[in-house]
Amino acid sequence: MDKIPILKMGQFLLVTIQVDMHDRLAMTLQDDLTRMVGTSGAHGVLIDISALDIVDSFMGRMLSSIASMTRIMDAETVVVGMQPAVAITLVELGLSLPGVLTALNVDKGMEMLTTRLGSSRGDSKASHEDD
């Protein structure tokens, strides 16, 4: 059975999808991620989809569901690495991915999670706007 590895990096979980997604694998990822957020106490999830050429409507809904579930569990989710063709297809399909934060790449996604986590926890070091 295929599984997508989930890596823990400090208070974040990192998922890099390197295989073609099918519905069962997407559902397994959703279950594994929500379980790992609960057991690890992670406050952020970063999902890298840069290797995906296609994101269909089911996968789009799964990303949105994962973001909603992790948010309820006190963790933000950022999807990074979306290829232009994938973004165009999602817009043409009318999918807006409600509740899903996106960033251009892993660096920007980690920066977004760190800033949001610092802001929500009242950490003044994460906010450079006040300096």
Contents of the next structure:
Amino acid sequence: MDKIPILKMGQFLLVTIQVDMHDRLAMTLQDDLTRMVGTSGAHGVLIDISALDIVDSFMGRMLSSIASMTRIMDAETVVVGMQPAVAITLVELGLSLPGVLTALNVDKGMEMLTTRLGSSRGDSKASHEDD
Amino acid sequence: MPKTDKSTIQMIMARKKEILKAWLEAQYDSKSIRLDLINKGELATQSEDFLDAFVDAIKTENLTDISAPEYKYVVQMLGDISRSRTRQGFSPSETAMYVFSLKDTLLHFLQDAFSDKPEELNKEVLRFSKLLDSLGLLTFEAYTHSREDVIQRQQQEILELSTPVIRIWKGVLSVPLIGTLDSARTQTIMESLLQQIVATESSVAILDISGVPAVDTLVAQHLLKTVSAARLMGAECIISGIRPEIAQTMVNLGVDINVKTKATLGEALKEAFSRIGLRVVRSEAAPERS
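Having seen the form predicted alone, could you give me the form predicted in complex with the partner chain?
Complete assembly follows, chain above in first position.
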């Protein structure tokens, strides 16, 4: 498999990574995802990495930069389902992915995006609150 | 090395039965005998076996080097006896008295055998007491080793017991931290917290450090790592129980904890509830409580 499928669900894009990521695959994903955000006009991107056992520093940086890129294009990115071991490894590597939104699972990630989008429509002040 | 007088060893071999009897009597008479912990029959078999091994070893006329192969069995037996006595609850000196009472008995027999040759007696007494002293020290060593094993095992158990992750509400976990935080403990805490976050689908975790006596830069770093790892998984952490002295040391050390902190667990719980959209209200029907 040389491509990670990107699904459009309403105003969100859903990416489920189910194969081991190598660097080229991550680059392709970044390309495809930014293009999709541009063409689809989505305001939220959800990346599910619950099937990943290993996330190296390159992949960590890639997640971080995807989040930054989509934010510039007015779409929030939420990374969901990180495994405990992966989280520990990333923290030990010194990659705490600042600026990346995280959620426990797809369900909670969806909820988070919905509230964020809802509040950004209703109240412009709350839209870029980082916590 | 002066050769051991054959007659001494032959005397010991010949009078082994008597020595054993006298030794057992000396053990029964001594204050350190713990007949509440070991019965007479067991003691007699143990002593007989040990004396046999000891006589076998001194037959080789080596009375100085207990690391030599002929003492292998003696040393091994002594180690076993010492270890079993540690578990039975003997004190170190009570354990060592086992060997030292044999020394007293043997010296008596030597005195008896060389009563007409004071110089020979002197020489033999010195040599035997040296040998038995080193065997006595061996019991101390074995005792300490087995005590260390026990302590190590208990430490491991405490480590596992002392890191509970409690689910205090649907979606809210709490980790009461008690005692000094070192790397090994923090690792255990981090792992169990993250596993519980997945298992209970909790989005808020309260780390309560009321029971942590001192927070230095290392502890703060450990805490921050835990907070970051939890955040990567999608759970927010609140640190509670920051006592005035901890706040002072943290500011003085220049530790910048970029995470929500609260002074008390109650405040943290309130914050956690508001994060998950809950509000605690006093029920009208409940009686007023002070």
